[in-house]
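Only one chain is included here, represented as structure tokens and corresponding to the form predicted on its own.
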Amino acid sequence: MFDTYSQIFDRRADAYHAAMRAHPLARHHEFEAVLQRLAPVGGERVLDAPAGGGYLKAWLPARVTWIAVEPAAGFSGHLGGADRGDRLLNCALEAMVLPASSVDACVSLAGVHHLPDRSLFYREVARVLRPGGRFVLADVATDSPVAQFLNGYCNEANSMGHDGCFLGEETPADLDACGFDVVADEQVPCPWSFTNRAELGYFCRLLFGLDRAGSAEAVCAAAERTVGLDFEPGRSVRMAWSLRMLTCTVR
């Protein structure tokens, strides 16, 4: 079993890429939900921590500078160049190259669940944050169809194993804990749209390293079994995904 953030994807990187790659807009609505309630505006440097391979940078608004915070090293060759004044550091999420109060917003978009102590990762986000500013954290939540998929399906199909620690009744607190007002808690229906099933099956088997998983369609009926499936005939598939979204403010 991996347990880090770090040493799963300096694994893993490479096929989670190749995922997101073949199928951009198939998370599109995760993306659009976070930004959402973050709400950046342009002159704003925003901190998307872990970037994995910098996907959100591309649903930013104009003039907004990116800073990606990315501690695999697996990840390192896919965030692309900088410009606009964006920084790419390959850092952990514990202990951040960047100076108190130096951003305005940060996203954390489904990386803490493989944070051994998530409260590291927040006493330092709130470090680096202004006062005032936003924090998006977007995760599984405890005991969801989502986790169910994750920690029971992709832990047997992924010979690496799937142990996420989801987000649960505690972390309220535990954000209130490292320096945040929780603003707003909410479960957030964010559906992965496909054109079939062969896309939706090869895109978790790449996404999650399912590597015994067999054919795309058996991973599609492990999805269809725990999270759900809906169906438009002809025109696309979507995987009924789910994430906990909190939305703070940093004292």
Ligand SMILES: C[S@@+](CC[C@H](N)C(=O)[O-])C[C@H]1O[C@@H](n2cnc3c(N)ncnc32)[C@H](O)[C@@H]1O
The other form holds:
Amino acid sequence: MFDTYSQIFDRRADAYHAAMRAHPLARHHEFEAVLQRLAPVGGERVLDAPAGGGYLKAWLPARVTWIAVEPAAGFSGHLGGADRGDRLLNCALEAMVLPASSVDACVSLAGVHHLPDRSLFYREVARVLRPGGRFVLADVATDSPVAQFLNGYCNEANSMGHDGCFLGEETPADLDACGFDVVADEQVPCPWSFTNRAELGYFCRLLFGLDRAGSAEAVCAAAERTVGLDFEPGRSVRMAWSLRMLTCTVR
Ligand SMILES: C[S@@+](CC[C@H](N)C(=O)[O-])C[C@H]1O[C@@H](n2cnc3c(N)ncnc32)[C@H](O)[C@@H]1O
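Moving from the form predicted on its own to the form predicted in complex with this ligand:
Once more the chain from above appears, this time first in line as the rest of the complex follows.
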């Protein structure tokens, strides 16, 4: 039995990482969208929390110092080397081993929907950001098609289940109570791109640990029913992924 998300992520990390390695460009719109909102510039220190296997790094501009925080040992082993002065930290999101006011900006991509108390994480981000530092929080919106896919189909097709607590209407007030001014709150389409349906099904099966899925095509059909697909015949299939992104500054 796996009863905490820490254990579940340790168990799922290798397959998740294999999906990201096999199709490193599939989620490029997500990485570009969060960085467009964060707008980091050379010389800044950018915190990536949770970093998973370090996928944001490839999209950062030159001369940005990447500080990766990842709580699950299964993921942190994939973070790679700490070149360019980067820092790789395996620690809790709610108690990061970083000094106060030591980073300029923070991204949290798809990382808070399994946290038992998100406010502890938001306060920790506020602590480590310098005054006026920026925070982009990007995750699945409550009641969205993506939420339905994850807590519906993926919950059934993954023998460990999927029970995400997504971003609801309380999120801006929660961020405000933790010391942030929310300057934008948007639903951002960031479609996942593949060359064909088999690739899409293979990627999602690994990323979401869908060990009970009958076939890659069954995964693709579920994605089509819930999230939606669009096609450019002979060239690409895109899964209509979409995330809520809140852009904030710390007071
Ligand atoms: C969907 S992955 C996202 C990783 C990366 N930011 C990305 O976009 O690919 C979720 C991440 O949240 C971390 N995480 C979230 N909740 C957790 C919890 N309760 N315990 C341990 N790790 C957790 C996982 O370790 C993992 O890195």
